[in-house]
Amino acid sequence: MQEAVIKKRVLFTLLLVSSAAFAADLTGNWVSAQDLKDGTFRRTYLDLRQVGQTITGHIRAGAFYYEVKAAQSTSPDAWTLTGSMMDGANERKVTYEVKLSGDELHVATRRNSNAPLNESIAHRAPAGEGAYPKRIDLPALHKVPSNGLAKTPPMGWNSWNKFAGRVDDAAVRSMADAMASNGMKEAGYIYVNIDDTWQADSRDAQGVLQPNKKFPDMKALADYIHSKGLKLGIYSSPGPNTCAGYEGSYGHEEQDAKTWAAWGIDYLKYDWCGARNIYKDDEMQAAYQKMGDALLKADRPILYSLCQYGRQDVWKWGPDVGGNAWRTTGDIRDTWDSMSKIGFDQDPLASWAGPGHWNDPDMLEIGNGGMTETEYRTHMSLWSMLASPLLAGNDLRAVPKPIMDILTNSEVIAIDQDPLGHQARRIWKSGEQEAWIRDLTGGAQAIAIFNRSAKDSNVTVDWAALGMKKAPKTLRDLWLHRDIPVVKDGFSGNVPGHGVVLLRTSK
């Protein structure tokens, strides 16, 4: 008898703690409102369901949605969450530490394991806001005309290498003062392009697309970069939200278009990251067809520039959607090591470069500081032997004297822009040291030879190896600017450790 009523005990006991355990309960729809100073927020939902221990719903984070995968209570308030989405066949993961205190639900997570905690306070939300918005079917694949346009590879300045999220209106008049009076826009940058961050967080009432107080009068800009014999880029996405959380153009594409053709838009970079949330990746080519249809109907010349990373073999299918350039890899660091991967893995993409639509292995480092004038030097050489656009991403202001002999080298960025449009290959390669052929117009060849070993070395290559029956008639070398020796029997002499010797010949 009494064994029995202790056992009730102990179950009564047990209940009751159980009941303490998961007594905050999680359930609704919350939201974090992170006030990012430019006249938007960034803000996180938390659409959760709680019944008992499990946890279920999504977290939307600007361009990012998660489904709650597991949940595990660490206090009787307090739970991990992790999310996770798939980005193409690769999965995301997160981690939530949320803590429900009174009407408030405290949100801590990190976007990796190196960066700084992250802590916001949630509110509840009424049901649906931010909800993630329904998908529209995409229509039928069809070849979009071409525009014309990207004749030779499109050169300019980009903000986000340089910027990221601070650049303003200011920033962007300034950089367009500097490359007309550098001597950048009589190199041939021409293109002032704004990345991620200007748009609003909202549209108005009629769907009209807005900026954000940065940049308070796009028309104006506009007008102020075309004053200068300059064009103007701006940045969007396929998907409800950019990148950087920023509103997309998702079931607004004519609209946006119409918007930035009246604006004064002259260039379009059309980043993915939003729309992975909505479409797979076999479903890139009809969205950005979509977004290729509505330039052509803005009656503006627009150049369209597909970001989604090389992702789905896009330069087979790039010119079929209106494309001028697109991105052949992701996203590009300051680095040597980052550098030198996606540029020498550019090799097997040549075939389907040409006039008016071109591989993009991302923009110009040039300047920023991660790397030695050496090796910016290689840079150069090889984004022009492979007719990649020529996008500065430095800040054009105060730009040191041998960095700007870099980047407005007329005699390098004549092998970029040479107008028969073929990409370089790589013609032959000895241990760390290779050489690259492009032909030019009029039967001249650019030659170039890389030694991507950290030390110097004497390089020794003859012709015939160059893929060359005899010896060209003159050598110039396009960087020390003159004309050198020709050897009957090959090239030879010493390359800098990460360095280039970047030679032209005559037929």
Second form
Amino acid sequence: MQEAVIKKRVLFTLLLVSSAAFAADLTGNWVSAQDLKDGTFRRTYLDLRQVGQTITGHIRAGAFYYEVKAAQSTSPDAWTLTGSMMDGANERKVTYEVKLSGDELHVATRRNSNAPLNESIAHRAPAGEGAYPKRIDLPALHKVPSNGLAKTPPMGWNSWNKFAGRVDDAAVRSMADAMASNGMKEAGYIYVNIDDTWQADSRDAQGVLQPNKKFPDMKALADYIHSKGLKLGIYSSPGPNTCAGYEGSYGHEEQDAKTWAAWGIDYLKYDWCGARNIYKDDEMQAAYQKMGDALLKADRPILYSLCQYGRQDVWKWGPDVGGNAWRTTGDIRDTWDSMSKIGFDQDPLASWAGPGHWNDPDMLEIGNGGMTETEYRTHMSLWSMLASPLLAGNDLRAVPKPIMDILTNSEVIAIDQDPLGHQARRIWKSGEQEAWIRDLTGGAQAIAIFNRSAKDSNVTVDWAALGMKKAPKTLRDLWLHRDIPVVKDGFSGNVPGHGVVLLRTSK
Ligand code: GLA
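Alt. form predicted together with alpha-D-galactopyranose (GLA), vs. the form predicted on its own above:
The complete assembly is shown below, putting the previous chain first.
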């Protein structure tokens, strides 16, 4: 008898414990909102179904839309959810630690293994809120007529490298003020480009895209920029979200192009980002074509810059979608390794650049502090040899003279802007020394002799090794701003570690 009572009690306790273990049910649509202080919130939606210990569903966080692939219970009311999404051919994985506490879900995640822990509290949201938009099929491919812009590579400034999410109306105006008065405008820098984080959370009742609090009046801002003799650029995505999680142009392409035209926008950077959750990489051309058509229809000259990190051999179809430039790489960082890897890898793409359509190895980091002046001269020389867009990425309000001299070296800019539009090729390499040649209008050539090693080196190279039949008539050093003696056999001189000697020949 005694034993039976004990057994019953044990059974009862077990039931209680196990029912407690299974009582916590994550089923539902959960939302957390981080106030970005610009009138927008970064919302994360966890749309989850729980059956016993199995949890399925999706997590939508800015431009990322993960399927829950695994759920590991870490205590009766806490789980580790593993989310996965495809980014082109690559799988992107993330883990979310979630803990149910009353009617709140405590959520912790890291953007990547080195990033700080991001903690938030999610609340129950109505079913369907934040649901990921349905796929909109893409048009058949056709050739978008050229807009006639960018006969030479675009030049200007872009907010991302220095300001990222901190860009606002005042910063943009002060960059324009600086550009118009510090010699940059005269040197050819014309576009003032606002990158990501200018958009509001939602569109108006008619679906018109709105700026957030940081940009109170886009039309007024464009008028101001134009009054300085400069042009204004903006940023969006073919996906529902931009890389920073802001509103993209998905399903609103024509409407957005019209809005930008009405504001007076002159340049669009169009960044794949959230589109990867909807389209496959091999659908990029059609997605970019859609905006190319929309920009033409908007009836204002808007330079069209594609940003999809050089996937899908974009250089082969960039001009067909109306693109004036296309990124050929992932994001640049302000380090020698990042800049030199990107820049010196561009050789195979030379034949795809030309007037109206340019390879874009990303924006300049000159003046941002992560490289030496010698390295920044290499950056400027290499980008100019590559006929790359020259978009300064530093704070223009107080530029030290040596940095300004690099950015505004008119002889180097003349190489970048040479109307022939031929991108340089690597013609000679010996260990970490290499020479690149670019044909210029009128039979002249630019020769860049780079020393990629960290140590100063003497470089000696024959004219023949540079593909020249005879010594050039004259030779000008574009950083020293003076003609140098032409030696019969070839070039011989000291090139500083990570540095360059940039020369211009005449026939
Ligand atoms: C991507 C682009 C960058 C920048 C950011 C903004 O990473 O490649 O150049 O535009 O998005 O979120």
